[in-house]
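For reference, the chain that follows is the form predicted alone, supplied as structure tokens.
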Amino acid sequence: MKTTALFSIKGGVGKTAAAVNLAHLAARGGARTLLWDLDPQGAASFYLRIRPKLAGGSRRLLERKNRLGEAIKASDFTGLDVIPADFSLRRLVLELNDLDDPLARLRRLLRPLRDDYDLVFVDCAPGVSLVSDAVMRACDLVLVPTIPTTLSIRTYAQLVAHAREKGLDAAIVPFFSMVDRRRRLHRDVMLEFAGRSPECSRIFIPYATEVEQMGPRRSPVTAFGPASAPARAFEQLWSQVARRLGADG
């Protein structure tokens, strides 16, 4: 079983986004796959139509031990389970601060699931948190959506110089999101940060409306819009992601 997160410290970059789609081409592909909502907004809940509703809350959750289990709905979309968010996931980090070994604590948790599932994908909260650092401790891969802007690329060196004080050993790959090419700024910023940062991916997200129809649609835009430029996009970031995981068949 492989993990990966979509993680940013800012928030608005489509990460959520990101997150749905990918897990719905992975689903789509035949990969048993597991989607963890771990943003107290549960968006991507809402956008797999999933009840954002967890059972005992946040303590619940840690306290589940093999029985994580109990917490998966299944979704529209053979294959694609959930593990749905609901705005108790807000005191997650104080509770995981009371645990022993706090950082272990999610990988544990997700261990018994090793037969039940070969993907999971997590969509973690912005910001930087001991709920993030679980994460990356918890994953193989942390996929980080940057829009092509300062400010973006900002949080994303903040990102790789928290980790790596964290000793946090997850593989991290950015790629760029919500990409507007007819914006010079977006163009010379994707151009000068893929020039000087190997580990970044050459695959975009554009802005688009699809994108945005994903809300009042509550659907994968890989599902409803196959044929759209994002849904293409996010293919091809799909493939590459998977043959990095060693997923792709």
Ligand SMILES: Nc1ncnc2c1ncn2[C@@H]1O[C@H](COP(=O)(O)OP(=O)(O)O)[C@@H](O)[C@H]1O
Given for the second form:
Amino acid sequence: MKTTALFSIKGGVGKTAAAVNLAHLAARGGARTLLWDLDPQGAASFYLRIRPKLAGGSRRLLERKNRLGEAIKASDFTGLDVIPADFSLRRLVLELNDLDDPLARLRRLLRPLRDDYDLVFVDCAPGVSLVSDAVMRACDLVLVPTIPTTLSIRTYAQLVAHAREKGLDAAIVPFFSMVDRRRRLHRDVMLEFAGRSPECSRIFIPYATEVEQMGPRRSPVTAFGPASAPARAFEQLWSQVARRLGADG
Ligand SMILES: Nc1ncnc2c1ncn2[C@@H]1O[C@H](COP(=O)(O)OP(=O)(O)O)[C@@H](O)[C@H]1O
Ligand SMILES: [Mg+2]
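For comparison with the form predicted alone, kindly provide the form predicted in complex with the named molecule.
Next comes the full complex, this chain leading.
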């Protein structure tokens, strides 16, 4: 079982869009896939038409008797299951803080699922917290959607510095998201950043109304618009990530 987080200090950068589409592509490719929605806003659960209800709330998630498996729901897509989020997750950081092993707990929670799933995607809330530290500890790979602007690059550098300082050694891979190639700033920032950041994916997700349509359609763009530019970009990103995870069959 390989675990990938979609994470950024920033909100509104395309974490959830990527988590939902990559998880859908992974499942479509035949992998037994779990999407863990860890953002109290529950957008990933919403897109996949899962009721945003976590029985027992965030507290039950962390119980010593591991009951994470009970929270799993099937989606409408073959091979894609979801652990939904609800608003109780906003307390997760406080509850983790009360544990003796906060950083190791999320990894421990996932361990019993390792024979049931090939791939786990974790859709994170924005911001650095004990929760995001624990996610980074639990994951093999952290994907960071990054809008090509000066401030986003700066925030990405803060994220990497924080992870190193905390000794969180998950591989961190940024990719550009919501890219508008007509904008000079986007082109310049991408060129400059890619030049000095070998870890940056060469695949980028274009700014596209089809991605916004995931809201009203409540479906991955890779499902309702597989020939669209963003769906093809997500496919390319997924094949790169799958190779990296050794999950490309
Ligand atoms: N590639 C894209 N093109 C156009 N709109 C996008 C794209 N990616 C995300 N969006 C829109 O931007 C908003 C934030 O995206 P989301 O994936 O929820 O970000 P995050 O999870 O980082 O907060 C949503 O309304 C979404 O529809
Ligand atoms: Mg989100």
